[in-house]
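One chain is shown next in structure tokens, namely the form predicted on its own.
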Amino acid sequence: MNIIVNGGTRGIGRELVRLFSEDSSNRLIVTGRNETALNSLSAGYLNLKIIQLDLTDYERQSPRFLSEVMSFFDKVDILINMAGLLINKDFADITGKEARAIMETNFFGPAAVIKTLKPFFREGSHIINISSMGGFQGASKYRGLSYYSASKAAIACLTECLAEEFHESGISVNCLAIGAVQTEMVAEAFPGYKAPVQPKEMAEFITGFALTGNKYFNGKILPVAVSNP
């Protein structure tokens, strides 16, 4: 399999990239904004190509981060959109500064990733956008995450709009509503709050899901959530 893993440097992301890379046959790109954290990945894997990638600056590194892709993959097979940013601040106190780098990072940049490789997709490929119970219709909101929340719920709705346009091409597109993870942006976003699942459970949930989900699903916003902040 050729995977993608946009945002993968700590995380959930960091657990996927080591499930998936325990497969041999699997080759992965892995995109993140911090060097020193994709330098220690590459360190470990030989099936593994990483690329400094930030969203909020996308167009400008677009043509570098295509060359890239194109150097190691003719095709992709998974690509699974985890990049995320959180700031948690109410919505009069945040900045516009602020603010446009949440949507940059969780709508406007994994939109333009999937649009930049959509060429590489083929019949039976799988995007799997990562959103966030904050952002799924109905559940419960939180003070201070009104932009990201927001973000959150555009890449979902997004999910919808590319199945069905990609739906003819055999690509499935679907997105996975998290719930609350121990991971280090729910510790900065909560201080002091345990989360009932690790971010290892929830990547090994993931990996499955971007194997074999889209034989099952396309379109589909699914929460998966023992609990959410």
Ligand SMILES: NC(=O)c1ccc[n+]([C@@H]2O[C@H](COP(=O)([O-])OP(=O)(O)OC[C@H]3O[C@@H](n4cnc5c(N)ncnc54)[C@H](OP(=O)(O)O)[C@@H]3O)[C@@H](O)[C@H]2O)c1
Second form
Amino acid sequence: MNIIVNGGTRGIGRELVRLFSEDSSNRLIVTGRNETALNSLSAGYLNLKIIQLDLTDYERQSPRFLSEVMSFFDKVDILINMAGLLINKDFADITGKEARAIMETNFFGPAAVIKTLKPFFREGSHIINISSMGGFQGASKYRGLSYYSASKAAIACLTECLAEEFHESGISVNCLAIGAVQTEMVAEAFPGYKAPVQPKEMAEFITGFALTGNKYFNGKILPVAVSNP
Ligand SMILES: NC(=O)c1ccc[n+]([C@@H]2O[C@H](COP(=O)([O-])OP(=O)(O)OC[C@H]3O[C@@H](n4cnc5c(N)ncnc54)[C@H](OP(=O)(O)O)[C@@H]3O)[C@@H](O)[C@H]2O)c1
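So that was the form predicted on its own. Now I'd like the form predicted in complex with the ligand, please.
Every chain and every other molecule in the complex is listed next, the one we just looked at coming first.
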């Protein structure tokens, strides 16, 4: 399988990379901004290409991203849009720059990556967008997460729209609205909070879903949490 983990340098994404790498028939492209983390991934795994990418500056970087993808893949079987930015600040306090960075990282960037990769998807390809319970309609909402939750709702809705546009090509698009996972993101945004799920556990679920979920779901926004909705 040719797999792209967009945002695989830390947290759940890094665990996804580790799990997919256990199958030596998989070829992986991993993106992120952190050069040190990217280099350590490329040193640790065969069949893995790293592409440094900042989703807040995607339009400028997209020609290089495309040519680097083309140098390694002629098709993409699985794309997981994992990258995300959470800034925990009240709506009244968040700056325009911070709000735009959230929307670029969580919505415009992943959307543009899908657009760039569209010619690489084939019948049977599976695109998975990672949203949050905060962006799931009807789920509990939390103070400080207005733009984050809105960005996650946007990528969830885009999922439904793209599934409609792509279904004639046999390309599936699903969205996982995941609950709290104990990652660096959560530790930085909510110091002291302990999430009930570990990154490895969530990555195991997402890996399995990426491989087989498109047999049963297309255009779906699935809550992946035992509480909250
Ligand atoms: N952890 C949770 O409780 C939770 C709950 C619901 C949803 N989620 C979602 O799950 C996904 C993964 O979360 P996580 O907790 O594993 O987060 P994390 O530990 O902060 O990892 C985020 C990943 O996104 C990448 N990234 C961030 N900003 C980027 C940018 N501007 N350009 C390119 N890559 C960027 C990071 O790479 P670099 O730093 O190298 O750029 C990193 O690989 C996110 O979409 C998050 O919103 C998480």
